[in-house]
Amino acid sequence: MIIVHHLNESRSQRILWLLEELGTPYEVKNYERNAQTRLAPPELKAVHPLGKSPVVEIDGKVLGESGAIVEYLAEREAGGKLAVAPNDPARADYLYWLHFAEGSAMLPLLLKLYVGMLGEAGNTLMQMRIEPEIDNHLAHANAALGEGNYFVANRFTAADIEMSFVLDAAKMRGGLERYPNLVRARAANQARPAYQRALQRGGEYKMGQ
């Protein structure tokens, strides 16, 4: 049995989407952010020491970290249909985009959120470092897509699901509209039936708007 500890407006939305794409049965335990702080509730610490989402329980094993969850489930479930096999020529690109999402792309987007809370005190850092880094990462991803909608060998994989939160975060605070290939790929993602089913399971997801 797979249990997804799902926090609203968080990375765990893509775990629900992944499981819907795989057709894997799962349960959802819902948690709500604090309306003032936007932090996860303390109940999540009872599941995982970091108190963050996504966290999944897989046959009693507790696993955190988006990239680890997505990679593990994609390889384990549905015959690995959303993974790329080790002997496949596209394997290196698959691993790159699977881990680029959190290893590189999300950091400047998160910095923009936090430094933005400083107001004018953060303007120099925002203009000199954060905004250029956001553009650097999004322009790279935009160019990699080209005329396609998928990051790996022009086929839908778990890497596209992992990258989806980057596109959602960029839509909220990173100027996604400047990167037409990313806009197009995001729209294609959201049109998938499994994506829509995941929204029904997870509840309101404003970042997807």
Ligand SMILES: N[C@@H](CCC(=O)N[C@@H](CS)C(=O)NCC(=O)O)C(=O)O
The other form holds:
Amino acid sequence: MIIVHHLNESRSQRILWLLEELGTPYEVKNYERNAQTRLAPPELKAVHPLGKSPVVEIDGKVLGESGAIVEYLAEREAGGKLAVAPNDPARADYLYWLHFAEGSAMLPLLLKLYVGMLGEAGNTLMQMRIEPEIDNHLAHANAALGEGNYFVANRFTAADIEMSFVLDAAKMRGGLERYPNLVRARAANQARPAYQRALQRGGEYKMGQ
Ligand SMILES: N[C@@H](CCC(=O)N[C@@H](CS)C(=O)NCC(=O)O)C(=O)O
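Could the form predicted together with the named molecule be shown next, to go alongside the form predicted on its own?
The next block holds the full complex; its first chain is the one shown before.
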């Protein structure tokens, strides 16, 4: 049995999408962000010490960190159809994009959110380091897509699901419109029936707009 501890407007939306793509049955436990702070409610700390989302329970094992969750579930479920096997020539690229999302691309996007809270005091940092780093990462991802919609070997994999939150965060605050390949891939993601079913399960997801 798989339980997804799902925070509204968050990274856990992509776990729902992954499970819909895999056709794996799961339960959703919903948590609401605090309207003022946007933080997760304290009940999530009872599930995992960090109190962050996503967290899943897989046959009683609690697992956090979306990259680990996506990698683990993609390998384990549906015959590994959304994973890339260790002996596949595309394996290195698969792991690269799977880890690039949270390991590299999200950091400057999050810094923009936090440093933005400083107002004028953060302007220099924003212009000298944060905006150029956002562009560095998004331009790299945009170029990697080329004319295709998928990051790995021109086929849809779990790495595309993991990368989707980067595209959503970039849409919200990173100037996604400057990267036409990312815009096109994001639209292709959203047209998938499983993506739409995940929205039904997870409730409103404004980051997808
Ligand atoms: N790198 C972690 C980040 C987890 C994370 O920060 N999740 C956010 C949701 S997008 C969260 O729970 N925020 C609420 C909070 O920090 O209270 C992952 O990918 O799972």
